[in-house]
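This document starts with one chain, in the form predicted alone, laid out as structure tokens.
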Amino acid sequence: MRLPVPRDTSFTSPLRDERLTARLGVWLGTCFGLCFLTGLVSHWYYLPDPWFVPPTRPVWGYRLTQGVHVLSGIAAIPLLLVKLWSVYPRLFAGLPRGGVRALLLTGLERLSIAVLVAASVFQLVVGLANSAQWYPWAFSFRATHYAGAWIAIGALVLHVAVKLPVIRRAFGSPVDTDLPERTGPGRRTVLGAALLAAGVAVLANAGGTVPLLRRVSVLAVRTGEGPQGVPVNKSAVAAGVEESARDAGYRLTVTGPDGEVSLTREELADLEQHTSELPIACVEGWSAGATWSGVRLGELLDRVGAPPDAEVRVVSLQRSGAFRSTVLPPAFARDDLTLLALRLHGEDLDLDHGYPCRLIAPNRPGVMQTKWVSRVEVV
């Protein structure tokens, strides 16, 4: 039996209507906008460009932006699925009559929609995989996700511009008018269900960022579990520092214009200790508040004559890895909250949290809070 080729008129549900699609689009566009802006903030943290110097306050700034980034992306998933459901019959629409110009415009419109859909699905899929730290691909997640964000947001802006007359018309009348005799849910119900699904998805994942929701966030990849109540992304075993971090010959070396200082962990512990209440937040969207105790980095820098405006490189014991060292701008290096932490929640650092000492500074991505610190040098 030969099945007929469907056309857009083959799909007769009155729920699929531009008034529903436009309203879904506003919510989806809001999620994409939040994702894009907060993603830019995160990306700029990793750039060495001097034009962007991250602020040290509020101390929870990165925690907030990455939480919003991941949760707005998660909220976008059900909204995108429902929006695609509302418009997919258009895939089977015939080509317009009216000459080459009409064909060209229609072709460009469909091409922009194809790019938008492909980029949106790609961004949401790889972003979700990154949140779970699952990387079944060979490309760089950060560079590719960044490039994909520009493609998606560019295609979205073009799509809105092309569809602006339709959007205006759609918002010109109530969403549920012109429906035939009501035998089922209306478009408002579909819209409400999509928003409810987005809310449930956010609630099920928000515990990674919002401690009060950890009991109900059954899908959150990390909900505060880990040594000393703080999650761990990279363990000491994965970093290959199990032996070097426990080595009795460990020394922290600090270098600057006036020379070099070498300190054992015991000597670090004998220095004046300070406590900072700082969250640690990762690009995957999880974060946790914590109480860190240790030596102020600025006081160590004074011992080697570091000028107040000097950048500082902090180097880990780990031999390889993109974040085995990080450079602190002067505002972070000299902030009173910035520590070479020796203790977490009143206990010696767990090996997986960076024993013998680690960097902790306000409003910084977790991967840039260098663990197993062996060297501090003025750049």
Second form
Amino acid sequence: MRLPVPRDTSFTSPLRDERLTARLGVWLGTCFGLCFLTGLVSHWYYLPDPWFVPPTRPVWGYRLTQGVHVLSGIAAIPLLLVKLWSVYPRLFAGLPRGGVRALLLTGLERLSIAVLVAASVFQLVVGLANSAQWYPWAFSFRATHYAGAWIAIGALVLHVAVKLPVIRRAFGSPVDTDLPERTGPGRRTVLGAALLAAGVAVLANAGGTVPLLRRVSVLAVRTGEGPQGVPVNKSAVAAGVEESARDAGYRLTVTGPDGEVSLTREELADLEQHTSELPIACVEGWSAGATWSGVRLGELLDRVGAPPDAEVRVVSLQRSGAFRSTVLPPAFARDDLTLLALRLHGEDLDLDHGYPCRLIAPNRPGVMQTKWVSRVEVV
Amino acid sequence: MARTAPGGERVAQAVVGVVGVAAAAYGGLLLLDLDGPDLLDALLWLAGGVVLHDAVVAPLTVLATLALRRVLPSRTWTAVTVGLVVLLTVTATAVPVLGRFGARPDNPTLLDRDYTGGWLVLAGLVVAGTLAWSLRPRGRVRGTGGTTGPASRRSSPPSR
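Mind giving me the form predicted together with the partner chain, seeing as the form predicted alone was just shown?
Time for the whole complex; same chain goes first.
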């Protein structure tokens, strides 16, 4: 059997029309914009030489921006699929007549569309997989997702520039006016379906960060439950610290200009204890509010004569891994809410939450809230 | 299109276009920072997404639409379209959790739901909604082929 090669005119549905495409595009573009900006915020936390030092307030800032990042990305998936459906026939459009110039312009536009579609699908697919900690590829997720973000947003902005006259025309007339009395859905219905799908996808996933939706979010990567009511990203087993964290010889070492202090966990527990209500918010989009108590980091730093403007490195018992240590900017190190926490929700920290003690600071990504802390040093 | 646009709009297009090209080029440079094997893998994934959509997902959608329109009575088309858009695209967002690909024995807090059960509930709700909408009594628009969703009720006569 020979299949005929389709042309753009082979697709006869009047639903695939620029008026629908443009309206889908505005919603999709809004999601991409939110996703890009919140992704930038997250990326800035990871810079080795930050020109941007994040604020310590609001304490739930990262919880909000990363929740928006993951949920706007999820909302974009139905919108992108329906938008690609609406323009699919154009893939088969013939080349223009009118000489080299027209051919070149069309070729460049098609190239930019190919880049836009490739980068958009890529970003959503790898982002979604990352939120479920699934890595079926070889490349570094963070570096590649960041590069892809600039490609996608750049190609999107170029696409908007090229299509500006079409977009104006599309919004100039109501979406369904020219549809004949016909059976089946109109364009407005398809647009509504895409938005409904985006909304359902968000509701089905948001429970990982919005506790009220826990029971509704049947597809959320996490229920939000875990030891002491808080989920775990990296377990003690995965970090290889099961023995060293329980070792009776454990000491927390704090070093600064005035020398070194070494403390057992009992000695830490005998120091003045403080309580902070701080969320733990993960780059994968889940978050949970929690009550932590322990020693103020600033008070430990005073004991070793650390100047108030010192950056502080917090090092884990973990032997390897990108986040075995993190550097705290001075505003975070000296914040009254920043603790080396010994307890969570009134109980000794679970081993998976960082026993014997962990860092918890306001408005920071979860991976930077170092667990199983063994050293604190002035940088 | 640009040739027929008014002058102001053409300037706006040029400025916005240059910003877009610059941002995309910056992303391209960042991508080239990857090591050789990583870069190759990333390019394969970038191309793979387009091929998967254009050569598999979209043609299957076209064929499925044609088949469904033959099988289903036309008065159900609107409801079925909405139901399928919701069910299929939301299911696409659920692939990683339905497959439990990231599950780890040492971390029971990850992928800690019955995702198949949850998806079945979701699918059941969508199917029930679609059925209810398809079968709802209608009286206003008889004589137009026994049909219609809200859109066609609103629509005006053909203009071309």
